Amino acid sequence: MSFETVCHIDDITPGTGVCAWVNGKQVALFRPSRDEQVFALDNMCPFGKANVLSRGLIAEHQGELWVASPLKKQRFNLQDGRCLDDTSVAVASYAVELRNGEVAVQA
C-alpha cells in the first residue's frame, strides 16, 4: 500500500475540512478536533453530483464522527464512509498516516 503526502496537519483547522488532489482525484480530508487525528473520504457527494463533501459540516452523533454534505445534508461517517441516512449509499473512505506533522493519504 502506498502512501501520497498531500500537506501538514496545521493545513486543515480543527473542526473542518480540506480538499486535497490524490493519485488523480479529489479527497477530502477532516480534521475533527485538535488532536491530530484526520480522515479521508471522496470529496463527490453522490447525491448531489459534485465535489464538495470537504466543505461539510463535522459532527458526532451516536458516538460516531460524521460530515454532512453542504449540499442535500446527507451524513457520512468519516471511518468507513457509508451514509447514516440510506444504508445503500458510501464513499471510498482511505487510510491516513501522520509522518513528523505531515498527512499521508493511501494513493
Given for the second form:
Amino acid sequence: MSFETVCHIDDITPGTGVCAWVNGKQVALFRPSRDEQVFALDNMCPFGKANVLSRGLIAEHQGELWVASPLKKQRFNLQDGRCLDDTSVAVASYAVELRNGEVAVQA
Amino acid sequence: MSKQRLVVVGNGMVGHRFIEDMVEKAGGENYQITVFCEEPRVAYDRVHLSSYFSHHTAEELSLVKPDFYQKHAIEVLLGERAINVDRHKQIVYSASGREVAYDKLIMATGAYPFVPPIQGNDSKGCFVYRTIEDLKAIELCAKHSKRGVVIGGGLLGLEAAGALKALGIDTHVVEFAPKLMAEQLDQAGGDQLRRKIERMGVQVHTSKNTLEIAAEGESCRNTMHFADGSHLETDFIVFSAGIRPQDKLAKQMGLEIAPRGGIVINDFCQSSDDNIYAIGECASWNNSFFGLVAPGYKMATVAVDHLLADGAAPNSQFEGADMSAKLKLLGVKVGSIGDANGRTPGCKSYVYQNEEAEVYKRLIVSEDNKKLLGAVLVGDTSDYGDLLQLALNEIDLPEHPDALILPAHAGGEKPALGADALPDSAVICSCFDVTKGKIAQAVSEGHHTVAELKAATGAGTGCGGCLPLLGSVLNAELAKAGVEVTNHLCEHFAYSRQELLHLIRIEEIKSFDALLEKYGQGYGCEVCKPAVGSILASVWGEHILKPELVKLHDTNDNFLGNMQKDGSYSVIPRMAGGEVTPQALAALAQVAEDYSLYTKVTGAQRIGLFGAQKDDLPAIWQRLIDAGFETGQAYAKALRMAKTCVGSTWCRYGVQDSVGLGVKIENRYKGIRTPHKMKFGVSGCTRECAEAQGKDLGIIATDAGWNMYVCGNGGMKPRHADLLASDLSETTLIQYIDRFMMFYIRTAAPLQRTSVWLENMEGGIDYLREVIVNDKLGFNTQLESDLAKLVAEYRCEWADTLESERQLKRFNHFINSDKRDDNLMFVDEREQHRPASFEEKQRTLQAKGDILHLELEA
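The structure above corresponds to the form predicted on its own; please give the structure of the form predicted in complex with its partner chain next.
The next block holds the full complex; its first chain is the one shown before.
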C-alpha cells in the first residue's frame, strides 16, 4: 500500500483533527501541536459506530496522547489506536509521512 | 423458626419510620409485617405539608420509596381502618371485616386536630389542617373565597396561614393567648414575629376568644363573634389550635390512657400491655405527648430496639425529647431552644433587639452564668445550631454569653464553636438523631463530602438546619485523619476551577497555552481543555471559534451544533421566551424541508431540526439568519432559554407579563458561557405553568413584583428551586440575576449544574442570599460590571462564522474530498425519519455512497 498525499500540514489547526478520504476509507488525522507531527486513526468510533473521531478532543494521559470520542468520551491512543477505557477495543492506526509540509497517509 | 406476626396500626411519618428501622436492623427479617393505613396513600411528609400547595403532587411529599413495601414483603392495607382489637385473642379487626392476628402490635395512630368547642364549628366553611385531603378541600374552597381565618397562632397555625397567603387569600390569624407561638416564644419574641407577619399582609388578632361562627355576613359568608364583643367576617375558617393524641382505639382496647390523653408508655415504648407498643403523637410518656416528629422517630427506634432485643437489654430507651425547633413561618425565621420562657428558677436573660432589621434574640442562662438553658431567636436564626449544641451538651459558656448573639458590628466577636469542642455523643442532626460520633465514623468509612454524608447517615436531610455544622464536623474529621481534600481540575492543573478563573482574571491570561505554561503541566486533556475554554469565554467574552480556542472545545462548540448519535448535528435557532412569528416559522419549515431535517418541538419551547450534515450547516444557518433567526446556543454550556407561560398579556389569570420578561432576560444573558448549561423559567402567576421552580433560575410573578427562585433542576436529579428573594421590582431582579450568574460562573466546578453547586455550598441558600442580596463578599459591583461587559460583547456565533472563509472550511467532512459521510443513513418513521441502526445499515452495505432513506422490512 502506498502513501497518499491528503493535505498540507497548515490545513490542520494545531491541537485539532480533520478527516481525510484515503483509499476508500475515512481516516482521522490529528495534529496535537504546532510541531510537524500528525497521527492517523480510523475515523469511526467503535462504540457509537459513527464517523466522528476526527472531531474529538486531543488529550494527554499516562504520558501518551489520545483522542476522546465526541460521542461518549472513550479515549483512543493516537499511536496505536488502543482504547484507554476498554482494553478489548481498538481502532486501526495508520502510518503518516510528512514531506515538505505535505501530509501523506498509508491506509 | 416461623416468623413473628407484627401489626402496625397507622402509616404516618412515625409508623413508617418504625418499619424502615425494623427492616434495616438485624433480626427484622424475622417479622412478617402488616400495616393499617387509614388514609388513601402511604406515609408522607406532614411537616412540609403546606408545600403541597406549591408543588401539587402527593408523590413529592411521599416518604416511601417506590416498591419499598413490596421489596420487603410488607402487607399494606391502604384506606383500611383498624376498628377494634381483641387483646386476649391478639386479633385486629378492620372496618372491612378483615381479621389480622398479631404477636406484637404497634400503635402509631398519631393525633387529630383539636377543634375548640365553638358554636358553628361544624359548618360548611370550617376545615382542619392535617392531611393532604384537608388541603385539597381548603384549596377548593379558596378558589371562590376572598378571606380566610386560621384559628390558632402556634406553629401549625402560622404554617397554615402561610399556605392560605400563598393561595392569594386575605389571611387572618386568631389566637386565644396574648402572643403568637406561646409555647416557643416569650412576649417580646412573639411581638417581633407579629410585626413581621403583619407587614406581610397577614392580620393577627390575639387575646381573642371565639364564641360563635354564624353563617351570615355582609361581605363574606361567615361571621366570627368574639367574647370581647368584636366580630370578624370571613369566608372560611381553618382550625389549627393544636393536636390531641388519637387514642380512641386504645381506649376501646382497654389500654391505660394518660390524664391529658395518649397511650401511657414506659421507657421502651411499651403500653400497659407488654405485647403492644405505642409510638409518636399517640403515645404519652411521663404524662406528656410530643407533637414534633423528632421525638416520634426516637420512639420508633426505641420500640424496634426493644422488640429485637427479645428480652435482652435493648440498645436504647426513650428519655424524653428536646422540643427545640428552628423554623421558617411565613418567611420569618424563628428558633426556640429549651426553656424559652425563662421558667427555671434563678435564671438570667441576655436580650438583643434590633427593630430596624426586625431581629430579636434572647438567651436564658443558669443562675451561675455557666450554662445555656434556652434561647429565643426571631428574624435571624443563624446562631441556632451553635446555641442548641451549647444547651444540649451543657458546654460551659464563654465569659460574656451575650457575645453569642451580638452582631459583629456591635463589637461582639462570636466565640467559634468548633466541631472539636463537641463530644461524640452530641446530636448534630436532631431530626434523624445523628450524633457527631456517627458522622465521624461515616467519614472514616470514606464518605468525604456533605452530600455523601447526607446519604450515608441521613443527617441534614430533615429540616437542614444542621448542614453548616455537618460541614464543619466533616472538615474537622478530615483534617484529623490527615486526608487532603483535593479539588484539582485534573492531572494537568493542581488548581480548582475557581482558582484558575481567578488566576486568568487577575493575570489577564488569554490562552490555554499561556495558562498551561505558567500554572500547569503536560499537554492538557478532555477535562481541562473545555473547562479552561469555558473560563476564557466567560471572563474575556471572546469568540468561541478563535483559532487558539478551537482545540479546547468539544465538537458541539466547534461546529455550533449538538452532535447526534450518528455524527450529524441538530439545528436549533433561538426563540426567546418561546415566541415565534408565523413568517419565521414558515422560513424554518422551508429549510427543514429542503434539507430533509427531522423536526421536533424541543423540551425548551423551541423547534429543533435534526440530522443536519456538518457540511450543510453553514448553508442552513445562512438561510435561517436571513430569515431573522440567530443561534440558540443549544450546543453550548450557556443559557439555553427562558421558558415562559403566556402571562398577563393573554392569560386571564396572569398577574405580570411573563413572556415579556422571559424574552428580556433570555436576550440579556444569551451566549454567556457558564460552567454548565442553564435554563430559566418565568411564570406569570402562582399557578406556575412555566415550571420555573425546576429551572436554574425561576421567576414567578406576584401582585407586587417577581419572586426569584434559584438552583432548581429537572433532569437526572430533580430539585425544586429555593426562594432567594420576593416581590422584586424588575430592576432589582435583573441586578440579582446578574450577580447570581457571575457568582455561579466564578465559583462552580466544571460541568456543575447550579443545583449541585448550591448543595455543595457551605451555608446553602442562606449564604447565597447573603452574597447576592446583602453583598456579603463586597464584590457585587464588580460582578455586575463583569456581566455588563459580557452582555455588551454578545454576537451571534453563527453570523460571525458565516463571514469567515477559514472557519467555513472546517465544516467539510473530508479535508481532501467533496464526498459526504456515507455512514449517515435514515429510516422512515411517522412521516419523518430517524438514523438507521447499525444492523439496518449492515443490510444495505451494497448501496453505499448517498444518503439513503431505507425501507424497513415489515
